[in-house]
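Only one chain is shown below, in structure tokens, and it's the form predicted on its own.
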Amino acid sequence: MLSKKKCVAMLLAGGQGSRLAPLTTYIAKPAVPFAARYRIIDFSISNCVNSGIDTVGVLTQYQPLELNDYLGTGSPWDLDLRFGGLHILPPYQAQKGGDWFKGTANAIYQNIKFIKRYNPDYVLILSGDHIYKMDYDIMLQEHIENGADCTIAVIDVPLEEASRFGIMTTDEKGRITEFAEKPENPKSTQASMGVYIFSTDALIKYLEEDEANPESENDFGKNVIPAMLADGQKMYAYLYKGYWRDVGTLSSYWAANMDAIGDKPELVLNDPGWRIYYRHSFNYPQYIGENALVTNSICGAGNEIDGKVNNSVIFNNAIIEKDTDIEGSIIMSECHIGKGVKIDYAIVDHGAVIKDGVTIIGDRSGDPVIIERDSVVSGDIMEGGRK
């Protein structure tokens, strides 16, 4: 072994993201585009890089082709290293057989050899489908100071939303005394962010015990965390107070994109002190025509815009023709929006074509209208629905 790593990150990126369908019909949820130039997974990986963690295992499973191609060797994040760096870890067939990842804990269990290769003192476990900017090193230092076996990042949520999350109850020192996975009657509002730091020996011990239990669902929230708590392990909550959003639904995905626009956006993407790294695309410059009007929006490279765009996110290589009005919408790469089109509260997926004169208006009390990838729309869509 060349050396050892203090901390390695294991990034769970294999989920189907069914609540985000149809955006996830052909690609994994972490590969879904975000804010005109990024993918959702860019945030977790960039957090690792900015936190000084240079060894990241990305566990893929569902529709991995586009995600794997996007990640490549890890060079956009300076993670193309000889010892460490970014590694894609799919399920595999071993001598004694193989299986799909059965749960979050089983996914890590199947990759214990990868962890042991670097002999880390600590393992950071992340989800690849959240939008946030977080310094994991601060959390790690708190974990070390507490002498913790496990530290769970939590964020304070409204009480009416708490039943959607794993909920922590802590004492005055932040030590976890109770944990409930999506409780009907939550006792607190400290919700798990799906970010864990484990001391390596404790993690491996409980993963092996969990795998040996035929009744287990092999899930951190349902099985591993409760088992550690029942055994009296030292478990602490780390309260995070920055921006964080689980983009697990169409409405939350739309809202997170909208959070990145405006004079004082909730999600700041141009912070030089905390860059979000991404794989650059080689596009020609954006063209804004003489009849165009673009306000309070984010636009990618290679666009040709001749219409009006307001409060919207336009990805790369989109064409928006004249006399078209786009409001509060997300237009993905390679879309062609014709003349005289009106779009309000919609997500138009990659490569879709909207014919001249079409009106698409979503009902803002529900999910936005979704225009599926590579589809052609020639008729009006009003107040929700899908074409």
Contents of the next structure:
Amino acid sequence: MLSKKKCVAMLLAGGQGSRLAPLTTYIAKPAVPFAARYRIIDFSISNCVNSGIDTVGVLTQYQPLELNDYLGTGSPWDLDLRFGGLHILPPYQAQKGGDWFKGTANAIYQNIKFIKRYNPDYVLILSGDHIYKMDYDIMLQEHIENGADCTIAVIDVPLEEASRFGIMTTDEKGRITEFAEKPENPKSTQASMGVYIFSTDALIKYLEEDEANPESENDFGKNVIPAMLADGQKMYAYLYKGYWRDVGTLSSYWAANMDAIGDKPELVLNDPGWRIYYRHSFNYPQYIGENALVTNSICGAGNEIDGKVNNSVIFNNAIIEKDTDIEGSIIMSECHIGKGVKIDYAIVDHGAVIKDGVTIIGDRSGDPVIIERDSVVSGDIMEGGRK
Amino acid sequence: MLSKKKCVAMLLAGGQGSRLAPLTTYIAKPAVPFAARYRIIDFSISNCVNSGIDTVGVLTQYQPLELNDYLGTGSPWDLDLRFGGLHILPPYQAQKGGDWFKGTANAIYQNIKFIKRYNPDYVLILSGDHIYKMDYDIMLQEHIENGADCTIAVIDVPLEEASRFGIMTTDEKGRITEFAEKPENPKSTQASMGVYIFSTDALIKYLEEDEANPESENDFGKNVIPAMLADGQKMYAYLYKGYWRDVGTLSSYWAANMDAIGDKPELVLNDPGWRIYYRHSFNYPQYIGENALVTNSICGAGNEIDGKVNNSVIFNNAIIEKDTDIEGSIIMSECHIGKGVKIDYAIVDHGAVIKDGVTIIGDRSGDPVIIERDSVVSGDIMEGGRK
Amino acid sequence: MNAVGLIFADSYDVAIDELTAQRTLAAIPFGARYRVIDFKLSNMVNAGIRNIGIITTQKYSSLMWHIRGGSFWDLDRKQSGIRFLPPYAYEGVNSNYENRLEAMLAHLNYLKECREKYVVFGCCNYVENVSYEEAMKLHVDTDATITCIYTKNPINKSKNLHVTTYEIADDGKITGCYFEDKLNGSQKNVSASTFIIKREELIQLIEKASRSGGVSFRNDVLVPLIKEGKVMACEAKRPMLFIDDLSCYLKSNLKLLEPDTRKQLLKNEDRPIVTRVKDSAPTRYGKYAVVTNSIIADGAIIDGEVRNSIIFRGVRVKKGAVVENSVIMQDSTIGTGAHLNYAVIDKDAVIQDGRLLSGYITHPFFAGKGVVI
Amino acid sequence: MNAVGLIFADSYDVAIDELTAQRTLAAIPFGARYRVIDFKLSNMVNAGIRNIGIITTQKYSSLMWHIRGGSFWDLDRKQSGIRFLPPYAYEGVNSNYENRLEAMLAHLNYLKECREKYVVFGCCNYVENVSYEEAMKLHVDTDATITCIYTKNPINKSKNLHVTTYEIADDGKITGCYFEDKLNGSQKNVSASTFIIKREELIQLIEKASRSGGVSFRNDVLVPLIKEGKVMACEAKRPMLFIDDLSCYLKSNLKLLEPDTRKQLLKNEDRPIVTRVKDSAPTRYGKYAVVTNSIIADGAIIDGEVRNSIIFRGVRVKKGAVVENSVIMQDSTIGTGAHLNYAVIDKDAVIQDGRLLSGYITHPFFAGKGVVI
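Now that we've seen the form predicted on its own, could you pull up the form predicted together with the partner chain?
So here's everything in the complex, that chain up top.
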């Protein structure tokens, strides 16, 4: 209600997510369904809400229709506010012509006006395509205590994987002394999560400078962060130790889904102190039939399950008939799996129909079999071949 | 709540409104303030709500930030619904590249997916830049009774102005026999208001055909309507007889504002049966001071008026000091008019400051003087000269 | 639909004290994720009713919290929406009311302030998915003063309670209305206590009945009109599940295990039954879960055996527990090795390890809200 | 702020029966577009309070309709928001309550279910723009059990009513609390009936006072703690306008005509006073309008003379009418040639052409809701 916000979050949701194709053929990566009820973006938005940040700009560009529709008024996240709340920020045309967002920094630059409206002391930059539960407020407190211009969240990665990430070297107080984007010989194992807190003045200054530089790719990791570091700005690393998964590939996406099942799942979804909010579609409670055996799985609502399901993730309103056996797979909403079907290591996308008697078996050493959205499968698929 | 809507409205709000410059330098034309409290687009949206249409897609393109922010969740118009409601539809990128909206028909074509979600029988196409109070439901009933494929709302214009419009010729039953875009020798005085109702199947068929035609400009008036007419589709004119103003030029914009003042204003704003809804900014009631004389004017909230105001439209939170005389002018929100000022036939845009003693007099035979947004005026401006 | 809805949230003619000790009838949980009022509210909203008053007398706090501003039903509108009508809210409304006539009389100002032409009003002693549009069409077409919704198949209606039945002529006109001691096989047409009438006529009828000392809507308003031949009957054709007492309540819940009942009551996409959103996690099934012929809500964690049962949100059935023919309400826990049969367990209860709790379909075992056994 | 807000909507120690005949105290219109509760609600929301309970006992229907789901204050949240606490809502809450202690005792379950650390609670017998953050800071810094908000300048407090005053030591500790017959010049520190306390301590204190037969929050809770030296005072520094009786009400409204009062109370952009959105048209001034030193709400149509007055939304002052030193509430009409001086006209009233209605500042003329004169 006050005319000012302490911290505004800007969520970059424009990525095409091409390595997740064909799941991203029709929808933006942040809108890809996850863990029986959610979309990938629910985690970042819920993190904001749970961290006390109630003003979130979502920057969209690629296939935004389903994402826009999913975000809607922001009400599922309690972000339908009169002052603040969730706002979708698409590219636009101005008087002197307009353009698509170029890099991540340009996307924020084009929306400085949005940020200024809330007059925040701090801006949190996020990407909408990781699965994690993080209290940004703790990071913000560290940022404030350090009197930092910019704080970058990092996770500790195995040394052999470090060259896939942006790697920070820090002094004993956590201040960043060096930053290397995908270094061949990494000097540390602190990898950037793509989560930044900037003091607003510093952010705007460096965004404007970056925009004025015609050689810049207008990217935070490649341009803005190195420029700030070169200028001796106070930049700190914030070490995050909780659950965090990049779901950039089909097999990492599959694995992160599997993290939510089991007696003591790595990814806990029913923590009342850290709810993950999501938009509800209309549905009804699920019915488990006479012939069913559902074990070590998570299931959404509205399903009618009469087959055997193990180590799997079942979304909403799916029908799984009897004498069917589903193992280690992800079945998305509105799918219909017939009788006598066997599915092992597959992702069955929204609305697909698997006819009676079909066998689908993936090759566990590679990506899972993907059954595309709304497709009808009547023949067997074996060992990682794509339909 | 039902999973289907009878009629969905698509509101074209992408126009640049260059003839309204400089009022449209930073904001889209539909977001231009109007009549002390409103924005131009409030009239079309309120018409929808008052006509029982609760699903409105707003197609944006040019300078949408302030418009998006103004529309927000749709709550001011009671359109923050779980099924239906107000949705902003910006241009976007799809897998095979994306593009800005080309013509009006292409803008709707790119959002067929949005329309289909609500499975409507009818689609209402509107533009967001006219001032009128029209019950679309009456037009829809006529459309249904006629069994029409398309119904076009028309107004009767003076014959000498008819060549500025799209002109319909109809048979005795109102069926359109001919359509001419800005004809030199108009055959009738029935001018298109740019308000169309289509039966959904016909709309989608012709949009798809139009899109497939590389020579089309993808415009309703120039391409889609003539193509349908050529095919012998059932097209009817619906004669609208109420208040309607195009506010495409500065002087027509000024005149339409003036229509809302007076004892029996042409444009009635306080009709409880046809409310015009708008987004409230935070404000407080207005205070009229010891030295004030406010006559024949309309005023928004939060003003502090201590001068003389006649035949004028005063928006919100303006300060008008004593010994000042405002006649036939429009003063937008947050303006500060000093002491001893004289303003006659001017539009003072948002946040402008007029210093003590300044005289601003427009030339009534031309456009009003425009004082640009946030400008500070300390010298006199006489006879239609631009600052 | 040009009608205002009026819902009586309290109990008339039911005997389900176990579940109404701490909440009004309309707030009773039903069907794994709903509350009873969700059905009436959704039916009204699905018929296009946008203005709904809810008459409450006591223990309506959980009902208010469930419904909030009505946003889950898109009823948080500017010019209309949900309006609670509790005691003492208006000048002159000073006491609790014992019957529907008195309740409507107390809130007559509400009815007078509405602008809708018709009123659809009714009680919450059953769950159903009914088309008020069809009833309204019949009402308008036949020019009746009142149209009464009834059922020929009152599923799980108690045989021990008073029941109102109608005698109906071939043309659909009601020719008699009887308040009988108990349900028996010979009665064909059981009242669903839901009515359609013009708003202004209802106001006049209530004022008239009240002036002449009337105390019962049925006896003092409906019966005289039936004698004048002005009352039509409209049959509700989809299943109507009564919750007259605890046994009926259990049976009506278990009735949802039949695919056809589920389909007609819950799964009609054009007529969704909407409830409050809870943001529960997905249902989690553990290694040892064995679930058959059961309805399981989201947020439940199941690692035991569940058969022929209804499991609400957030319920935990631990490894080795067995739940049969039972209803377990929200956030209750069934401990390791516990065995439940024909039980109704209210919210937040804890059934400790190894307990054997067994009732029968006619006499279910009941555990109250928050008890530890 | 980690606090729940609790607002007593009903009158204690006020005598403004004219305006409370049909509405609870908190619902009284004030300042051309507000209701009294808007000030308390906005103060709480501006302090970051997100969970607010409103205790009502009677005639709270217009209050509920004004506040709806709380969306105008961004209070229609999932995990918190506005909660009405009317009589009979909970099991065991069976009667009306006569005082604040009883009211809180009746709704102790609400306080117990909250999770916030502190409670800010108070009455609605004045309007003010106060910083609860500052009061909370003082409360935490001094480690007080209770912090009481008071004013040294009780503007328009009635001189004929009981008043609670504090004796305050130099360190800000309250050393005495007096319930006096009437306000006189010698009292310096007048209670604003608004308090801050830890939620769990409040629950314990209420339970303890109730067990020992206490009936008054002031006498049975506050005074004993003062004796223990555990109560701090926090001065409200911005104007506090009381509405103890009709004369005070008129004077407090007219006080808004002073620029400084308006600025401190209404125009603080960081502390907006938010009210329900009405979608009124702009104010329309006619050819014959002559308005000076007045506050005019939107939706009003003014074609007569208005001086030193407060005009609410939708009021119509016709040509030739004169309104001076008066408050005209929503949607009332002042006819041609009518002349009003020192009048308070409630909502929807019609003053017909040519009427001369004149009171005095100490005895305003009053016209009730909807009357035609």
